[in-house]
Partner chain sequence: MQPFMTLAKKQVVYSAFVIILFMILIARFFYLQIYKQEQYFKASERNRIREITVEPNRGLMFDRNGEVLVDNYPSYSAYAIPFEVRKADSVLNLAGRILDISPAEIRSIIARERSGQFTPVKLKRQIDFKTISLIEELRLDLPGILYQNEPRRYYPSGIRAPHLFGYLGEVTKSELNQPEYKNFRLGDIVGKKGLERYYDSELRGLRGYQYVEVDAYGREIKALKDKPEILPVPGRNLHLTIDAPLQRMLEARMDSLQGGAVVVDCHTGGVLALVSKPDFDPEIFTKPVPVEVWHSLINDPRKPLYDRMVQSLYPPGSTYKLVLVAAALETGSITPSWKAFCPGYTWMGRRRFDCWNINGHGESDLLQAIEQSCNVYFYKLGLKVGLDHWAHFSRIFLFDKPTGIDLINERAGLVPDRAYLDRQFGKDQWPKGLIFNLAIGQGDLLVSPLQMARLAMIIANEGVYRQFHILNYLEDPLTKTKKPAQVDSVRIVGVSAETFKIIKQGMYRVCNGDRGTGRAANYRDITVAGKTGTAQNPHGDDHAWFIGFAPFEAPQIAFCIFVENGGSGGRNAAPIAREIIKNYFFRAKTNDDKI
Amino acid sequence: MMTKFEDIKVSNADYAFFLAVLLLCIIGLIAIYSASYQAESPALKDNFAKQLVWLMLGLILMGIIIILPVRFFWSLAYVLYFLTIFLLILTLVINRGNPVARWLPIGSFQFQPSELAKISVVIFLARYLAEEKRDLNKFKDILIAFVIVLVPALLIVNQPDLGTSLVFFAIVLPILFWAGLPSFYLFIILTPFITMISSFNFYTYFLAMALIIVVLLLFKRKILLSSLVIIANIVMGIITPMLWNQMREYQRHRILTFLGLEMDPKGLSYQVIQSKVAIGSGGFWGKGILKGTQTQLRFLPEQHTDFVFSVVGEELGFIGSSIVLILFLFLLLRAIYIAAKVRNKFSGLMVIGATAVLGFHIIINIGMTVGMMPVTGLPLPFLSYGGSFLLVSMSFVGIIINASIRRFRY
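Single chain structure for the sequence just listed, the form predicted together with its partner chain:
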């Protein structure tokens, strides 16, 4: 058994990367401590201690994942994926009749299969795309990759948890492109979204179509294929407004609010306004730890979970926010670097998948706290309070460090 671990060169581990993660976790603990500092309810007061325990568990989990051989993930990929699908279906079945069906009770403990799904999909997609026979010029192979993310995503949409389901689409494109999807196809996949968004205004629609045609011409592909893309996009542009007009008022309102295009003063936007007030009032140096009035007087709901970044913004100011942002940026850039350096394709794809999940969470969550992104309920890696997501994040860290240690191996 020992021989398997012999060639792990610990010196190859990316310490800077790990240090960034650790620093972020510590900042997160401080923010959670601050956010729970003046709470009366004992449940909130315990947040800090609980998060500390979760962090320990996370570090242990990360250590285990670092040690595990890449082969282990390879062979686990299918099993884990189908187990996850099974658990997602089970969650829906067990919680039938509940308006929200996100948790699976295991004893006194609540388990969220959608969190596990993030890991399973990354591993499964990585293996699927790393297999020798895969040819990303083939329509079928690309389609299957999409089906792989679509199945859990649709199950999660039904929970309902739109935010989390979107994470899977954030994985599929970067990982496909990394695996060798021709840029032409990437472009084709992206065009319907461009058309959809631009189709509400004649001029933007016209501009988008012109742009698509120009790019298609530049790619110099077969006329038939290009024409098909154009026709598909024209149809898309006509159908979208029709569908939109068919929708009920509340549905449209919901979508606009979700996209952050419409305000909803009583509900979600109250949080965003208070979050902006918290962050903006922090100024350059911040109000000081435990001195943020927005935080301490709880003007912002969810400040220890989804809106934890507003605590950082208020109490540590522009300086603190920038440090956190730079740590995150470093973390992502470093992970991409590792993915590029890893000689094992499967490993590299797992790293890209993990990076995509973390990156998506970071951008959406921080963007949400400053009012640039819709409020989706996606937590911030390493900083937000919450055990299961911390374990998922640490697993991804484990996968990335695992790859960095073995980067010279095929």
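Whichever C-alpha set is largest while still superposing within 1.5 Å between the two forms counts as the rigid core. Positions refer to the first chain, counted from 1. Quantities reported herein were computed from a predicted structural model and do not represent experimental measurements. First, how it differs from the form predicted alone.
- Core-superposed comparison between these two forms: the Cα of Val147 travels less than 2 Å.
- Annotation: Cα of Ser165 displaced by less than 2 Å between these two forms, core superposition.
- Phe200 shows a C-alpha shift of 2 Å or greater between these two forms [criterion: core-superposed Cα displacement of 2 Å].
Switch from the form predicted together with its partner chain to the form predicted alone and print that structure.
Left out here are the partners and the other molecules; the chain alone remains.
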């Protein structure tokens, strides 16, 4: 079948990928309906209907993105990126004085520019790395790639929204790797994170530095370059405790709770404790839809948004949770497969960027609900309630299917 919009074969679309997304959306609607069923607030009771409307809009948006030619995204990259930066700054200015400044009011709706930033950074970074003049053996080109993600990430940290800002760092490394970044540079980029984590204890810091020096010797690079890497990591080890002291109290608290160094059963740990109880009580088959006691008695906070996977675990049990995990795994592997088959470098990089965003959300959110990751406030793609994030997720689906249709084109 041929479209009239462009000489492409719609039959090349990856229907298995789309079917997995659709099944996840249906499971999400069921979980949101159950999570909102016993809500006293009329606004919460309307969550199911609102999410259904957002899903319809998301499917329309996905369809539009699928039929757009790749050159459209190429020409849009710079404009969309700088428009997003402007909106992020405007959000901070308009909400000045507010403790939370994440939304822009548009009539009776609220728009979250940080969600748009995920798409604009993926497209902009993909175009930057796909340009013929780009050489990933040059430090300058790699540095600019990091600046592209750092600018929106810093603006979003100030909203403050630490969880969403981390998404941008999850984008840059997979895209750089896919674009051909040499393994030595990848090692250099990763070492500051290793140093940062180990710098709170003298012995782990010493061990990390020894490991870095051994690996540098194995790479057999110039002494000057190796020395600079060592100095940079020493500096990172010194400034990390200083940055720690600059963080907000609740951010430090979340990290300490995650590491098991601090307990707060009535505060931040409460969400994770209730989530683990809900998932564990579901057993093999689950308690049944609308029959989950943790969900229906509303012991579980944020059960229609960040902790929606806990609702699935309690009411659909191990079987339902496993189906969700298998669908997510299939979705991510299929997207990487599509990226590997796409002949157009720009298109392939966009697919990897979109996959990185979805994968980061999936790993952090599900890890959070079972107590293996910190509570960051990142929603679960296609399942969590929320219009802005669902539209962004469906946009990424559109980008991936767009690439699958045109995978034989350069």
